[in-house]
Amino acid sequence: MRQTLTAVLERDTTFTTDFVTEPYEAAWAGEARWFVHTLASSGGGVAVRMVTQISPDGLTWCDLDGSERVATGPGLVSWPISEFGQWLRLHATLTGENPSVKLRIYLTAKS
């Protein structure tokens, strides 16, 4: 039987600057998926640009594949992750004029 886990990394958190999530060790998992739910945003032309980052030790990070995901308003975005090794985190960059976003961020993983 496969094992699954959902980690809630941010719950109704408001961001006004670039950020990274807490690292999550998922070496046991064969696959994972991000879910980022934008609850609200304000400012001019606001976008949240997100990339998955990986690490062998939870200290030193690099982008997984360079493919960026973008959220430009309320709603849910999701993408799969595979061949990631040990540790995962999400790096987000806020763009626009006086950006402010309220997010929920989940990481799901399964063996």
Contents of the next structure:
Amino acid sequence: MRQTLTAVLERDTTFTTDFVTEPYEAAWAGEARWFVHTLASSGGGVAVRMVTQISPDGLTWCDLDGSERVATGPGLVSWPISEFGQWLRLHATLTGENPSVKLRIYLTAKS
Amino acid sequence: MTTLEPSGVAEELRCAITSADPRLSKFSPLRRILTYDDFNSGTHGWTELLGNYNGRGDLSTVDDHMRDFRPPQLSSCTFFDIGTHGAMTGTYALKLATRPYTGHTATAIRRLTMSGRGRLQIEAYFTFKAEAVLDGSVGDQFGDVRWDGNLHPSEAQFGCFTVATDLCGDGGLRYHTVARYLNTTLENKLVHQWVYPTVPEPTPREHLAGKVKLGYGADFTAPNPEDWRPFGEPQELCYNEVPTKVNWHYLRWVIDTATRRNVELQLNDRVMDMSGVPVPPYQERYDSLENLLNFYFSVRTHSTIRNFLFLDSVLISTQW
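Other form of same protein, the form predicted in complex with its partner chain, not the form predicted alone:
Below: every chain and molecule of the assembly, starting with the one above.
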């Protein structure tokens, strides 16, 4: 049977500026998927623009690929990732007028 | 030592079988092995601790100091300089990692119940590290450590780690047993001292009742530094100089749930008598926790540098 693990990297966190999630090791996993749940949002034309970042040592980071995912309001956004390195994190940029978003961020990984 | 001595053929046979199994021969289990966790095959139920929330699942009702203990990670113990260090057994260890926030704690808890009373033992092979700092923000001096080719400032950047229980039974009588290795003071001075709390851990019910309100980064086990007392003599562990070498340590801790007392703690070649270390119970009874048997490990940083506790393997055994 395959191994699986769900980590809640942010649980009920309100962001008003750009952020990165804490480094998370997933070298054992062959595939993974982000679930970003926007619980609440306020501001004008607010968007959370997210890219997956990878690292060989948990210290230095680069983008996994060129893709960007965007959350524009309450609800769930998800996308798969593969061929990543030792560590994973999300880099998020907030756009819009006085943006404020409350997020729950899951990383699900599978061997 | 509480390690069972052979007494009779059955006991000799049990010891022989245990000794012949390379997974178990590095442990000294009591009669019944309740759990054996080798993290090459998953997290084995060691999970993040989270405070309680209201009936609507509103996580904003979780106490600030118990809302962000971070999810444990399956780590290959990989570092910037040498790559994959690996665990003591196989590739993976369970890693607890704090945020880079002074006072932040990471936890891993295992939730069981008691099917008897008596001696209860947890054994683990573990190591501990502060995250390597590569951006020059720290330099060669931290706390009272200056890099001299042997001692490294990283050692002063590691705060403390804790092994503890949450136990309840016999009509809702709840108590904790706690052993903490205080590597540094809150001022980042090396102390290498084992300590225990003189008060029970603040609970969400006490918060809801207005008895306690702690901020993010507070020490959830016992928030007032004056409520901690030393036991045993200072003990130097094998940090091994720099933040990227890991040496695995042996821990064996025995308590007695029949008497609700500490018994002893072994760390490598030192055995400390803990029978005189008090176990303060909660004054009020707790519902919904009959026969509660939780163990947790935690790691707390005393600086703005992430602290890690790595567990190679853990074995819980009982006398009952």
